[in-house]
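One chain is shown next in structure tokens, namely the form predicted on its own.
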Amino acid sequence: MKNIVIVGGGYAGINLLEGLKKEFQGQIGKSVRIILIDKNSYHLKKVLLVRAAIRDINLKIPFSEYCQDGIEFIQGEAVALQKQNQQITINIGNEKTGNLHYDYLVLAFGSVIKEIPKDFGGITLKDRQSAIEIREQLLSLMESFKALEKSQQNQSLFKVAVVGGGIAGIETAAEIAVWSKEQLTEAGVNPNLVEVLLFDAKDRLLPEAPEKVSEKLANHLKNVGVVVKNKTRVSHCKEGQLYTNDGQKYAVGTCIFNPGVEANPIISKLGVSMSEKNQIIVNHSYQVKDEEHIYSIGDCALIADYKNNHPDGMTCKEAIPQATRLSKILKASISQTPVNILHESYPVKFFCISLGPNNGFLWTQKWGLDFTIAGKLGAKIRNYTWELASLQK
């Protein structure tokens, strides 16, 4: 029996499981053993953290939903590799450590949110706990604002700053703006008193798209109450003031950072080849450099198109086709069938962004033409992509 061990139950890991179920249908537990390892007991819908910072939603899907049909799950943390013996060391709980043999090992550790120095102030949206902290802070600020407004003692806007103009930052700013307007409307207060400032160091939002598309996106954000501040670096937040590197300062109720992601730092302990950006170096078939039995996909791997060597982005839309191809590669290797499957970039330029629970913005480019969809249909498509990534119907 061949052992396929997958480390990491993020988007790449669970979609690889799904692909292996299809490729090895009827063989799992007989000729092939598939084991998933993750330090948590659940898959975290990380892309929905922005919504969890505003609304009470469930981000956890138990791995029992994915590990069916003979697939095994071990809750533990991979801490070391014995590559010569084809074993991986796992810490299970605080005391127990064990070694697990693999014939094929897939490292799918994913990514973590970049760390922001504590002296920057504000809150970094990086996990469930920080999402809860942001929500509690926003609720407290909102209650204070509504009380002052009703007593006619307020002479300012309800202002929140979001730092980082990537997709997570855009979605966070839009969610906060929509929620804030809802809160004021319910309280009988003018919802136009909301202003969410989105700070971004880049020249424009969504630089992968043509400038006219970026302008459309900025206009849609303006309509929901988000003011975009491009070409602006934030230095720090302190005592209700946000300071920028050009000497400006802004009065804000709270400041939320969305600094982007980086490869999970745990991979540095495993003794595999790594790039300058601390991603695992793989070939065009996802095989780790100089390692015959080890593969890697997802955010933790440096994966490039075999034709133009253009690297993949670090989003779940790239992880899904990577997982599908790797499941076919592993099936061919185990069955000793010749295969020539090489990595290709996502077939079209495609970005889908939530602008609140009932609003979204989609841009895609095909045949040299730009297509955009906004509003409720954009929201439906965005929700579909979120559920698709987590294999939820």
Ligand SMILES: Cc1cc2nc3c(=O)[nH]c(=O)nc-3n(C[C@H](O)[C@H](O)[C@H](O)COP(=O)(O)OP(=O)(O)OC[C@H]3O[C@@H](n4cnc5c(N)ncnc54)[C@H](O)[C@@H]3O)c2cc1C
Contents of the next structure:
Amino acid sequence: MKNIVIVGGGYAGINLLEGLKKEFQGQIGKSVRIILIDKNSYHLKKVLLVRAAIRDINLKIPFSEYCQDGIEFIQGEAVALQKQNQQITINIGNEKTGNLHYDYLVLAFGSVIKEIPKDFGGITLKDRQSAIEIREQLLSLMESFKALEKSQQNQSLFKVAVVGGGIAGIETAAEIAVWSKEQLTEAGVNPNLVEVLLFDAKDRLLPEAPEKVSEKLANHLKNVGVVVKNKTRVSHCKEGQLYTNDGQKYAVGTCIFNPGVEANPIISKLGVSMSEKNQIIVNHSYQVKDEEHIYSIGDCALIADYKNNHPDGMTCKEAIPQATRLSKILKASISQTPVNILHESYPVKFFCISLGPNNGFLWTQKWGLDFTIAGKLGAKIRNYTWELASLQK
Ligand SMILES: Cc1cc2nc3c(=O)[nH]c(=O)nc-3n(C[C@H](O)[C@H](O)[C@H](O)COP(=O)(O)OP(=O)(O)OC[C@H]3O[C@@H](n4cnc5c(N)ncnc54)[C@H](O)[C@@H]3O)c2cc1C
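The structure above corresponds to the form predicted on its own; please give the structure of the form predicted together with the ligand next.
First the chain shown before, then all remaining chains and molecules of the complex.
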């Protein structure tokens, strides 16, 4: 029996499981053993972290939902590799460790949010805990604001700063603006007193798209109450003031950082080949450089298109097709049938951004033409892709 061990049940890991279930139908637990390892007992719907910072929603799906039909799950943190013996060391809590043998090991550790120096102030949206802290802080600010408004002592706007204009930053700013307006409307306060400032160092949002698409997006953001400050680098945030490198300062209730992601630092402890940005170097069939038995997909791997060597980004739309192809590659390797499956970049340019629970913005480019969809339909497509990525029907 061949052991396939997958480390990491994020989007890459669960979609690989799904692919393997199809490829090895009827053989799991007989000719092949499939084991998923994750430090958590649940798959985290990471793409919804932003919404969890604003609303009370469930982001956890227990791995028991994915590990059926003979697939095994071990909760533990992978901490080391013994490549000569084909074993992975797992910390299973209470200072206990164990070694697990693999014939095929798939590293899908994902990424972590970049660290912001503590003296920058504000809160970084990096995990479930920080999402909860942000929500509590926003609620408390909102309560104080409403009380001031009611006592007619208020002179200012309800102002929140979001720093970092990637997709997560855009979505955070929009979610906060929509939620704040809802809160004020419910309390009978003028909703136009909300101002969410979105700071970004780049020239424009969504630089992957043509300029006119970025402008459209900025207009949609303006409509929900987000003011975009491009070409503006924030230096720090202290005592209700946000300071930028061009010498400006802004009074804000709170400041939320969305600094983007980087590869999981655990990788540097495994003794596998790494890129300059600490991603695992793999060939066009996801096999780790110089390692016969180890593969890697998702955010933790540096994966390039076999035709033009263009590297994949760190998103679900890239991780999911990688996982599907790898399931076929593993099947072919175990059944010793030659295949020539090589990595190709996602075929179309496509971005889908949430602008609150009932509003979204979608851009895609095909045949040199730009297509955008906004509003409720945009939100529907966005929600559908989120659910699909976590294999929820
Ligand atoms: C706030 C935010 C919003 C995003 N929004 C979008 C979006 O809208 N659309 C999109 O396409 N992408 C989005 N992304 C990017 C997307 O989430 C990632 O590309 C995707 O999660 C990558 O999947 P993955 O499986 O490689 O890694 P992850 O989803 O990060 O999963 C890694 C898994 O490995 C586990 N793990 C880590 N270390 C260990 C260890 N040592 N031992 C055992 N288990 C371990 C973790 O618990 C986790 O389950 C967003 C990211 C963030 C942070």
